[in-house]
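Below you'll find only one chain, the form predicted alone, shown as structure tokens.
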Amino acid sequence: MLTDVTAFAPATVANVGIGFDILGHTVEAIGDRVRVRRSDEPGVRITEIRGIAGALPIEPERNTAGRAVQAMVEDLRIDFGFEMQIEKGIPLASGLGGSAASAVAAVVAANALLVQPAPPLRLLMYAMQGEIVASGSAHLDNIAPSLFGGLVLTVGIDHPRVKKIPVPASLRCVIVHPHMHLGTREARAILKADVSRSDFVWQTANLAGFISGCYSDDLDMIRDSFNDVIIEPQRSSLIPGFAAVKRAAMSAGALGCSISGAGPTVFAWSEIQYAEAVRGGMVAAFASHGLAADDWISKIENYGARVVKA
């Protein structure tokens, strides 16, 4: 039986513009690692948090990874303990699913130490309990792609259904993270409770067209549908220079550009041949508004969380 396992969970782009709280995809370039060791003393303990962590709570009930494994222990009535070391590779409050990745990596590692491992959908629910600690609400658009990999549609919360959606092989995701913090709770708090009928119809059509374009390898359909008319207009004011960054991406040939999760990271989908120009334009636009940025070009891989050391 394994007693010491390290798991990696990739960063994610949540919402993907038109799929608020239901769509997300992996960013394989960066992620979090969690090492979990079995102990005779029952309970969950976090012994170390390192990497680009900042001030994260070490108490399990206040930490996304700790709370996720606690949920597993409670549900499965595990009679031994887990000691955890968390290595953060995803910037905090970046809109790249750092809280979800820690929770996912933790439950994947802990699951590898069980005699009878839990199925992926159970792990999804445990990780969701960790995500609630960070954002204050239950949503799976970061957790599901980080766990399953690729572009993922998740329908439902109590009994979620997860569907992986194909992505045209010629596409890349350009991710630009400006050096600023924007908390998920803050970004959710500004959202209006009501949506007009015309915006609902427009957004529904865009979501349907986007998914259809992915399945049919229709880049023109993806481009025409890549337009968030509900969430992006409300959150864009929280990100200095967002309008200029989006214009730069689209001018350089992007199919679409929007806010990653709650922000402030901005992402764009692009064909391979335009990806470098899209990245350069987005970084320069942020710089013109006084913001340095980290940037990546990533495939939208079908690789989710996995054990990397046992």
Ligand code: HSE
The other form holds:
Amino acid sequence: MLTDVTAFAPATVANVGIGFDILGHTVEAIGDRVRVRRSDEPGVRITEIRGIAGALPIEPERNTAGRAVQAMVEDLRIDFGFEMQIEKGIPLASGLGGSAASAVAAVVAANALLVQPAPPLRLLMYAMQGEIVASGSAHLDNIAPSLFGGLVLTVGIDHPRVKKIPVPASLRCVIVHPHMHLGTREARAILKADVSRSDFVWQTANLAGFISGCYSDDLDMIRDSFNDVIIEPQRSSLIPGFAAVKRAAMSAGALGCSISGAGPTVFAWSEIQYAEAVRGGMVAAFASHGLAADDWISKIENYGARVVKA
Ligand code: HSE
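Starting from the form predicted alone above, please write out the structure of the form predicted in complex with this ligand.
Shown next: the complete complex, the earlier chain at its head.
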């Protein structure tokens, strides 16, 4: 029986522009690691948080990874304890799904210590309890891709259905993270409660077009549908230079460009041959608004969280 396991969970781009709270994809280049050790003393303890950690709470009930494993302990009535070390590779409040990745890595590692491991959909629900601690709301668009990998659609919250959507192989995701923080709670709090009928029609058409374009390898359909008419216009003012960054990405050949999750990270999808130019344009546009940035070009890999050391 294993007693000491480390798991990795990748960063994620939630919403992917047009799928607010229901669509997300992995960014394999960045992620969090959580080491979990079995202990005879019942309960969950966090012994260390390192990496790009900032001021994260160490009390398990206030920490996304700690709360997620607590939810697992309560549900499965586990009578032994877990000691956790968290290594943050995802910048805090960046819009890259850091709270979700810590929760997912924690439940994947803890699960590997069980004689009877829980099925993946239960892990999703435990990790969601961690996400609620961080953002104040239940949404799975970071958790599901981080756990399952690839581009993932989640339908439902209490009994979610999770569907992996194929991504055309010629596409890359360009990620540009400006050096500023934007809290998910704050970025959710500004959103209007109502949507006009015409925006509703456009958004549903775009989401359907985007997904059908992914299934049929139709890049023109993806490009024409890659337009969030509801959330992006409300949040873009929270990100200095967003309009210029998007313009730079599109004029360099991107299929689409929008806010990653709640921001401030901005992402673009492009064909592989334009990805470097898209990245350069986006980084330069942020720089001209006084913001330095980190950047990545990533394939949308089809795998999610996994045990990396046991
Ligand atoms: N769908 C969420 C949002 C992702 O945009 O608020 C943030 O975690």
